[in-house]
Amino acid sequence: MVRKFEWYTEFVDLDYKPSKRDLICLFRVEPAKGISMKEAAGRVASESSVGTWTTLSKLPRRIQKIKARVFEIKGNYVRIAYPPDLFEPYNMPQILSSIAGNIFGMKAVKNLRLEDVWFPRKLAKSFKGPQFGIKGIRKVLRVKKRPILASVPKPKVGFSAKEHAEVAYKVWKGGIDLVKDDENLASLSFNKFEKRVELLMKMREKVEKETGEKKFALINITAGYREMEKRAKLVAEYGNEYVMVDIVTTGFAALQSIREVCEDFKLAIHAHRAMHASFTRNKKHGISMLVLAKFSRIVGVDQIHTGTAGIGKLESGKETILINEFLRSEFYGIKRVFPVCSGGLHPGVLPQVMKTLGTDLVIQVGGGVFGHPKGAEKGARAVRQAVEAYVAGVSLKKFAEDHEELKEALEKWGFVRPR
């Protein structure tokens, strides 16, 4: 005989309010067949919570305070409090595993999604928070209203150490700000870190002797934790002001520390989200992007990736400018974060992504700027005129007229966004 848990409906409550303190959560439920919608739900706030799969002999009544409570269900939607007894401050894995742990494996749900959280001040504010945020960033580049622009050199890994450092200062030169590592990069056979760091700040040592302008590098230090606190030592020893970290997987808890270790060093951090997709594009089941980029922030990066909203060549859309909203909206005083608006982009496309997303916005451009015809440095030239170009108000064909580099740009991409 099949019997049912009824103990799970335990965990719904319709008219409880949440408190201030509570931690929300938003998921969209499908359950299995066979199982109604509010058993589902409350399977999913007791698994995240206090429960287990049958009932106690024995639940104190101050235990049964502190459970997960659905308070409301919409269709497929579920918002569930948590009171914030079930939280240490300061230690995101350990919230992570609270309201997204188990629950994600469960046979009671044919498809589950974490599709936003909303957290109590007092606990978001137990993290440190980003170090620079928009404003920072925008100091010490000298920088005050376009957007800030990067570039990644191409192919992303094989260049050598001197390579690397040698395209780095073609595109510094054209006029990109921000040249960084990729997801990839670490230190390789033929392209190690420390070579590699030191080359790149010899490069930028020059090429803002010849510009005036303030050149960064996105170094990548992913690597094991200890390995990483060194990387992150010899990248401030070198005068470099950033380092790079593969936030999803590193996962948090390096996060927190290497956040800690970057504040030592005045480095900011450059948040890459490699491998995010294996969880967050699937619809249906996973954690949004919205959710990573809100814990990614809390934690204290100073800019996240986030997509291009359709215009470039990764799976994106209207997530991405609500991302970027609440990445630079206020947030209990806690610092606005640069979204990272990249893959796939090319200068004529550059205008859609600055009247899509705004212009507090890094603009991250790899292939469109190492395909150009008259190669990295006329690439980056290009990046750079197109953003003038909008900024000025002026369309880019009629820039292009007085810009040879956006003029062969456009001759090779026009404005077709890629796929």
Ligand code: CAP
The other form holds:
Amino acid sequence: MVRKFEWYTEFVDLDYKPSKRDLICLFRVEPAKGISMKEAAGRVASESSVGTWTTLSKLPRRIQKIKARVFEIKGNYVRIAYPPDLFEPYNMPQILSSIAGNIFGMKAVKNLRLEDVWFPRKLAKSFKGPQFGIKGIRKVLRVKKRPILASVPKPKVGFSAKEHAEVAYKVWKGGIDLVKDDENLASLSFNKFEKRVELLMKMREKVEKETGEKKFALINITAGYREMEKRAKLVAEYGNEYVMVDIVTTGFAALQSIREVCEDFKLAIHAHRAMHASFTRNKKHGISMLVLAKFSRIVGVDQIHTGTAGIGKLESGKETILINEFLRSEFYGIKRVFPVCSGGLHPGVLPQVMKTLGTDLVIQVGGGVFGHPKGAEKGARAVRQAVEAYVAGVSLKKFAEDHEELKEALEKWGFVRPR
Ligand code: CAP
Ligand code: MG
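Next, report the structure of the form predicted in complex with the named molecule; the form predicted alone has already been given.
First the chain shown before, then all remaining chains and molecules of the complex.
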């Protein structure tokens, strides 16, 4: 029942035909008890655009032009059109504060999930987008077809800077392209950022000479913004081509600005999504990973973790396939982004990963390299062999007959899917 001081239904217009300039959101809406779907949907549109809980005495004429409109309600799924003047170009935090802000806390909804967002071209193009993208990364790495291989020293943190660089050497030597800092490794008392960069670059030079292959470090610059800027500059001074950013814990304001710094220093951005599951995992309430991936591509990461489609240890269903499709598809001419598949992977499951998610992919294997019975270098070799087997169309069992490291990995883990 709509009380006389409420005006939510004015935000519902099922005859409205969105314009190409509108930003469109798809929400899953579960109204609270005693609230109709129409009222709940109207409240979402009102609170995420111009309204509040009550009618207002003075309304500038402009309001009519910029208020959001519910234009479709199908079961629990509601589509809302937002006029472009509601948003500041090149300001991702403001866009999020509008369409993903107060609304999740409204009493009028029992659950609310932002499932998808369609940006109008002009607003999407007001951002930088990826600097390198899939094509650029493959060019820099000189890896034409196969997946890009990454690993991350395990234990997550604990190695000294010297030990970290030494295990990175082993993993690079074994055939891995990228050695990544773990998401919670920044600059710790026993592994200071500056020392780690210096020693990693020394080991990289050594292993590139020995293998003739280009190698890279995904160095985690996650910190306060000014410190991130300093760290990105240091990484560039050492000639490394990547930085890693924990994009959820640092936030989109920092990501947008670091993307500018990375433009100056020609640094690719590896986006780790630690903390995303606090709002993406619950399918009834929060924000989908597809939305997070869309925002990240628009702001301009070059690669982003998107899950293993249920093959690895972390929750990630079939939506990984949909998200990866978006990242690798045409989108207003914005460069395509490498999905990163990671979490509980080991050589025995890699063919399944590539069969399900394709090979335009970064595959990251941490425990599946560092847990190899004969150590990290052989673990890395086993991963490379599993990929070679798949690309050659040979079964792992067959390939393992004359590839010792793969055989030993299969003896330890078989084809198990961790949980
Ligand atoms: C994987 C990982 C990654 C997760 C992130 C970890 O290590 O380094 O951070 O994959 O999850 O710390 O768990 P393992 P997602 O290979 O040893 O599992 O990729 O889903 O964002
Ligand atoms: Mg990790």
